[in-house]
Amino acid sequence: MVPVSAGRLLVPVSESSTLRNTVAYAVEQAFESAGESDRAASIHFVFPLSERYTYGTEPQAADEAQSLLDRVAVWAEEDLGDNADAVEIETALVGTEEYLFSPGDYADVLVRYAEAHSLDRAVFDPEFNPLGTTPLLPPLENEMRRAGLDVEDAPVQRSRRSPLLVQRGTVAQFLALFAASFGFYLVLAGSLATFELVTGAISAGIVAVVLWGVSLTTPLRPGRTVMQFLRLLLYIPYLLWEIAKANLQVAYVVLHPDLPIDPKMVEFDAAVWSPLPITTLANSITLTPGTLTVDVSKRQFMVHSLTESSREGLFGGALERAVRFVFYGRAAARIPSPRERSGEEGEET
């Protein structure tokens, strides 16, 4: 068996609630061992996708799998931050030319990939299950161990099937909620008088105590939050500029004697993956004259567009890239636009 190297990891992925934390764990393991091995540290995120999902009945499966891999790569580079050069990040679809059915089939594909890329340790998301139905992980891990790979489950907490309304918060979350409430109170008061400061602190304290276990229950990372806020400050003037340009375009159309409008409903899948970025993108589209977000289902946007130029802007993905920059950093800008991902200008209805 090849000597174990914690810095060269195989991480099979599938959509799950614990995938984000699994990525963070793998990055941490690879980075910690980056200086302890003669070989470069690297993480290979792979999505096992059976041929039956890439032919005929489910043609979108490969696109969805690639979108997940793009998302995982962004997460990994975000976790590495300024240390991005220390660990190589690779992504790949595997098994697309084979009919994968049993745990042995999946293990065979993963082991061949690991051997081809000199990977000797596999880290699994505890909720990894590309089949989506029958549990696959325990027998799959046994098959891979028999093939000589070092295998482990990422030590991440699984989500509850029925999550509690009230959860335990941290001191950092309490302080963040207190600061946000206090700042909001002072903005509404419009004064920094002693009375306002005292009553604001009391009100913010009450809000933080009452809502501590309800809001801000996800792990708070101050450094990442500060960077997102700074990037948001850059995004606001960019959005205002886009709104101003769109206003001029709509004004031209309205004032033109021929009224050259071409209203259509279009659909596209946006490469943003959590509620706040999705909401930000949907509202940004609506705020930009000429486009109106009608419905959002997961990542699928349905937008009413007034003119062909407004649709060009949507499929060009400028706003989408800007929103990804705010929430995921510069690495996310490399993800293709909606037009590039679909190979066409979305679906018109």
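As the structure is a computational prediction, the values presented were derived from the model and not from experiment. What we label the rigid core is the largest C-alpha set whose atoms superpose within 1.5 Å from one form to the other. Positions refer to the first chain, counted from 1. First, how it differs from the form predicted in complex with its partner chain.
Shown in the overlay between these two forms, fitted on the rigid core, is a CA shift at residue 266 of 2 Å or greater. With a cut-off of 2 Å and the rigid core superposed, residue 312 has a Cα displacement that reaches or exceeds the cut-off between these two forms.
Put the two forms on the same core and the Cα of residue 142 is off by less than 2 Å between these two forms.
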The other form holds:
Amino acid sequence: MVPVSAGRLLVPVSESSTLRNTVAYAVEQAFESAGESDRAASIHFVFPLSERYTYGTEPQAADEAQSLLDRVAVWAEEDLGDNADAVEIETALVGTEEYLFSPGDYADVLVRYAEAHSLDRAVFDPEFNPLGTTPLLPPLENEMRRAGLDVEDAPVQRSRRSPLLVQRGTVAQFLALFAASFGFYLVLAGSLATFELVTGAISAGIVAVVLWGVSLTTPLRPGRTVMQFLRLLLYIPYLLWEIAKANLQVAYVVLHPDLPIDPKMVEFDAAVWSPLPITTLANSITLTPGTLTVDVSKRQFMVHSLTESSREGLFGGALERAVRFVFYGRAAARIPSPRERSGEEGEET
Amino acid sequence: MTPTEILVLVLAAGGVFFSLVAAVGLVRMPDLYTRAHSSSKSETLGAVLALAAVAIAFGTQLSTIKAVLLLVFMFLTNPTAAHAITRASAEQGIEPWTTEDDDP
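What I would like now is the form predicted in complex with its partner chain, since the data block earlier showed the form predicted alone; can you produce it?
Every chain and every other molecule in the complex is listed next, the one we just looked at coming first.
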């Protein structure tokens, strides 16, 4: 099953939470096949570093990459222990003189490196992602397979990114959920007949039992919730007005004979903190025409914007400020807008 | 015509207009992301205006409350769906169209 020369591994690395385990797996694989081959087993850890990082803007990126490689080499030697002679460890920065952008670019650089050093098997860290946000791995692996390399993911546990969805609920949460469901059912039924009361109680009971551990997981604080709700009532007309205003702009753009659009993907860190405010902001951004939330990880929003003026509005931060007002009160609304927080980002992106 | 009737007509006409804009946008836009713009937002406003017209036309009935609830769920679910679609495509590595690209 294991190819004869499987002891020569190419392991692309980048900063990730599963890197340590990937290194351990690669070392183990190389060591196992060290005896089977007549050629020396060896692992090449490579860091694909695009030209855009080595020139100009971010010179420290090269240093960081080098120190990561040094760290990886230390780990590998640690894993080898007394058998350090059996497997040869190499590290390299690749692609430093090219502009790497697409998965194809990365595959190209890696395949060339593999050919130059006669490596025929690539082990990938499942979290390997030098591009940051856009996932790169599946297309990259396909490209490399096409080039004749043996490609596999290291079987390491991905770290859990978010807390468990299902948590233990309290009795108060159960009752709140039951009451809300029951009330909603009666509103829809529109009567208080015995039949509605009984079926409503059964339905609300089922909902509360099933979703007990999923919704309303934060402790209830009635006072704060009421204040938030009141401020939300202020926010809704504002949002509706924004939606109506911005929709007219988009209608103009769409119906204009020249279709004057200038779409771009922009990213920014929003100054909102917990899941509900982040969801509210993300949905508000999507509802306000010209901007569409594509991805949110922690506080970083990736927003697709249709026109220049919609980007201006986004970085102006009016929506973000309004959401902060709803959830945290008036003081929080005075936090600076995204543009003021990072002057150059708003202009450059 | 009473003022209520006029209001209902204006709202319904607005709903039709924005739904039409959404449809035109869907045809004219160059790629998935820009199309999601028109389908998620102009569409939402169109549906919401139409529902508001329904709510007012019914006057003070239970159906009014239901129409308002529908309206709220529209606002909650439409952006979420648009987000899910665009996020999935971003994860598949689909590059957004920009003005530098050739005209489709």
